[in-house]
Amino acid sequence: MNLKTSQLSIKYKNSTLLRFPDLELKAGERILIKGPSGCGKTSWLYALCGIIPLHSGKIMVGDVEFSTLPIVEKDRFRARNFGLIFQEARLLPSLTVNENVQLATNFISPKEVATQIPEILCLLDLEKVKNKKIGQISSGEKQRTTIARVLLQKPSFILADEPTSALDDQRTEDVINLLIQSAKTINAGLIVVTHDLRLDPYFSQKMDLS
């Protein structure tokens, strides 16, 4: 499935209008969206997946004009096709790692749940902490739990917002390699939004919003 945007713009409440370059990404490809803090990278990402409204422009996902879907249909389409990884892991602290991952099981059959969750937990080295509450695991394990949930969802596109901004060099390398490998596992397009220059070597396709 391909993702294509044209003439996207958003308008803030203070009437500031931001216009963005066109994007075309095919299944399995990856792109780095660059730019300094405050240039609108996160707003662009949220507009791309329908979390905030567009001022103008068109978003095509496959043969579906995603940008014109009614709100309820847009939410359902986003849940099926976009896997979101935020800068801060959005996990439920009262649940275990395994239970947080299971939140994505609305998208797959019970039979797939029984086989795929153990495989994904093993792939992301979460097997040993699967029964621990979120408050009992490390920040890296929280991030991998978020990625595990996305992998179980099997989206067409993985969207990551500043996934390495607070990490040292070694952890940055680990996380970006994990995201790239995870996207390859499910043949998903990967979009990473960042101001972290260390990620440049991992992407041949880039878009600068500065």
Contents of the next structure:
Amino acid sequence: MNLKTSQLSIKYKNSTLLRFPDLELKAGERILIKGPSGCGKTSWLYALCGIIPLHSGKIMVGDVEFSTLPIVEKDRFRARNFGLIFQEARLLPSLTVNENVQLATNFISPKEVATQIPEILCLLDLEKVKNKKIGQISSGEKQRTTIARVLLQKPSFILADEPTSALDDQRTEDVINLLIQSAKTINAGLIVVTHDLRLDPYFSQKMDLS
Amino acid sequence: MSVIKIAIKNLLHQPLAPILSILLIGLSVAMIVFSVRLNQQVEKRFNDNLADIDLILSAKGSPLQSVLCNLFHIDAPTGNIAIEDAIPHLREDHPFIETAIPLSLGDNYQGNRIVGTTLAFYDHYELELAQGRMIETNNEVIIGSTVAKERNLQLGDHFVSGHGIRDEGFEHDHGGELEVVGIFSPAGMITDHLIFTNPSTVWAQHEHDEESFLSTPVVLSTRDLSKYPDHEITSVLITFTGKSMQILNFGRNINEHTKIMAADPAIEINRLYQLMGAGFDITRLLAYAILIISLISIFLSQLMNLKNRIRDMAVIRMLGGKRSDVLKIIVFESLLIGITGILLGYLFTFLGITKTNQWMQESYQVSIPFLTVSSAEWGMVVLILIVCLVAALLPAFRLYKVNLYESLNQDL
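I have the form predicted on its own already, so could you send the form predicted together with its partner chain?
Shown next: the complete complex, the earlier chain at its head.
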């Protein structure tokens, strides 16, 4: 599946207009979106997956013009096609690691996919903490839990927002390798938005928003 | 994983506030249910035991005490009256009085009152023998069904009565033993808890020597009673032939012109019921106040949790869930608190009934039913669930207006 954007722009509440370069990404490819803090990288990522409404332009995911879908359909389409990973993990604190991962099958994915959870937890070294609540695990384990959920979600594209900016070199390497490996596992396109220059060597395709 | 399961997990994740709300709801439900059931039971008991008695003649004192003692058997007599004073009202040809039932009280057996009376009582209360026969001479008794069961008494059993209306351990020395000659069928009234004998047995029991005991006459009917004007009885229960101005003034005339007192059971019970009703109303008011506090606590905890909800909503929507899924979680949480609180309240009620029923039965011949759910209780249950729903709706509505971008930008 291809992801193609053309002439995207968004408008902030203070009327500032932000225009973004066009992007084309195929399944299995990966791209690094660079730029200094405050240049609109996260806004671009949010616009790309329909979280921020567009001022102009269009987003095609396969044959679907994603940007024009109504809200409910857009939410469901996003959940099927975009797996989102943030710098800080977004998980439900009342659930265990296992249940948070399982949540990916709750609303969109077929329930049978849940049978793959043990395998995914094993792959991401989360077996030992699978029954722990989110407040009881480390930030690295939280990050891996989010990635596990995305793997179960099997989206067409993985979008990662500053996944390594607060990590040391070793952890940065671990996380980016895990993301690349995970994207390969499910044959998803990988889009990483960052100002972290350490990620440059891992990507052949790059786009600079500065 | 269903939204109900997520709601339960959320409640268990930070259980302090929900537990507090559940306890408060439980407490108020228990107070309301207990008060409603006790109120209904007391009202039913009062109405059942009024037994269409229009007037009670007894020694001067408190009319309410007279009614409680002679109709409900839960208070002490106001004293005795001389048969001489009661004779005008015991006449069979009295123009206003249809039935006159003499009562002689003052003795008990293990706390069950012994009532000296005549056949007129059994006829009026429509008591039927389940076993045995009617009383034929002194020192014979017929017992109520509950007495037979609780005191394990059977036909032919003998026992010694105690002096006083409560079991205080003072047995009569010269009255001889009483013999059970009959057992009444259950009537669902206070009569099930009483021991019946003829009026002269009560006199015989109070004689102080063997000779006097043996010379006590045998009185079985109201007509015979009039032959002993120098003896005493406790009261006369009266029903009128109808309603007229003379009958309406009958009680007042007795109170103003004779040595005895006339008490109107309907008026006295209405007065008592108003007093008790105020108590029940205050209890219920207090219970509803606690309920309102508990519902405010649900509302506030939901509101304070709104930030976490917004964050949860972001996660759920990113995974394809709808805003309505998050709203369902909030509503389920609130309803779960309400339902658990109601169940806990009924548990408290059952425990309370178990603990108090025996005492209430012995003291007031009232027992609160376990399983009868009245329309007032159903109304309370529905009201609690509706208010729980309302307590969840405002936070839910505020949440509904937050878009995904804002929810993602919540500080973690």
